[in-house]
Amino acid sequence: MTRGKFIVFEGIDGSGKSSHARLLKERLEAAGHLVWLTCEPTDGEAGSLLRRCLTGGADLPEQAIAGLFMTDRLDHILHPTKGILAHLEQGEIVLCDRYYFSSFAYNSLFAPMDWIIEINRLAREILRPDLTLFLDIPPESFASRMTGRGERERYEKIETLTRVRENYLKAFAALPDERVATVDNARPIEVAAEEVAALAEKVLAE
């Protein structure tokens, strides 16, 4: 059996991630593909207890936070029958909101990068994405995206989101090794789904 693809959205709070995540599941479906769609923090141990952490129900150092993150990810990724793994070895495509590459732009607030990416290092050498697709919207734009939303998260405010952003690109700068394609999704999202869903072809393609 052919392994499938992994294809993740990254970006800032409000990028719109999980709505083009949702979409191109559904074009993919629609085409004949078997899609599974996951994201981080998980709905595991260690994911629920960050997802405490980031709406105010715990509270841990934010080291402890960084280090929550690289365990919950390498649960997602190693879990025998719930992990990304096991979903690519059944040939489905995996797509993934938020990945490692979160980790970098938004723990580097509080640690410096380096150590970040050192941490997840065994995630990197295990499995990298064939795809990460950067949802890029102005830091500005967050609070429009966010009317209505309900309960806030640990980070969504303009001055840390604009920090995040920062990071995002500083981080795909000291790794050139990654395939990374960015999308402006300042666009209608109409247009920048067509755009995402050239680049996933491209990659199914191959």
Second form
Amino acid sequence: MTRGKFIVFEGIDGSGKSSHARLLKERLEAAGHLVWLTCEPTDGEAGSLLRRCLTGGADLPEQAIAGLFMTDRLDHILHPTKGILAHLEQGEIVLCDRYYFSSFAYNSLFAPMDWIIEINRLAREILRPDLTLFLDIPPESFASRMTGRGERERYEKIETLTRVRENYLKAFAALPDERVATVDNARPIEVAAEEVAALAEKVLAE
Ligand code: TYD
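Got the form predicted alone; could you also share the form predicted together with thymidine-5'-diphosphate?
Let us now look at the entire complex, which starts with that chain.
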């Protein structure tokens, strides 16, 4: 059986990656492909602890959280029945909402990016995406949707997302052997979705 392709969606909060992943799944299924849509953090053992950290239900240092993302990722890749590799080996196309570039962009707010890349080395060796799609939006457009929050909170969010976006660009530049395509998602979603589909179909045809 031919191994399936692995396509990752990345972007800052509110960049529309989840919507694009869903749209692409529908489109590929309509064309007869078997598609598995998954995301990180997962709902596995490490992922559940991570989600509790993200919602304030568990308290760990940021560096330890970076390690947990890496642990969750290895579980996500290698789990013998539910893992990404297991799905790819069944010939399925795997679409993943966030993968290691999220660690490089977000967790490097709190630790050196080189170290984050280093602790994710095994993941990069075992399973590199066939394509990473970076959905790009200006950080202000997410913050403008933060209704009912104070001006200060909005300002802080724009500042953080600006740094996350810069970290993404820095990580793409630092890892030129990764196949990354940037899609401008400040455009209407149907327009960006056509570009996403064309990029994915090119990879599937290889
Ligand atoms: P997610 O559930 O995708 O939230 P959203 O739909 O808002 O993008 O991700 C939750 C948070 O986890 C998000 O703020 C990004 C962060 N994150 C990391 O910090 N490192 C990682 O490796 C991953 C996968 C996510």
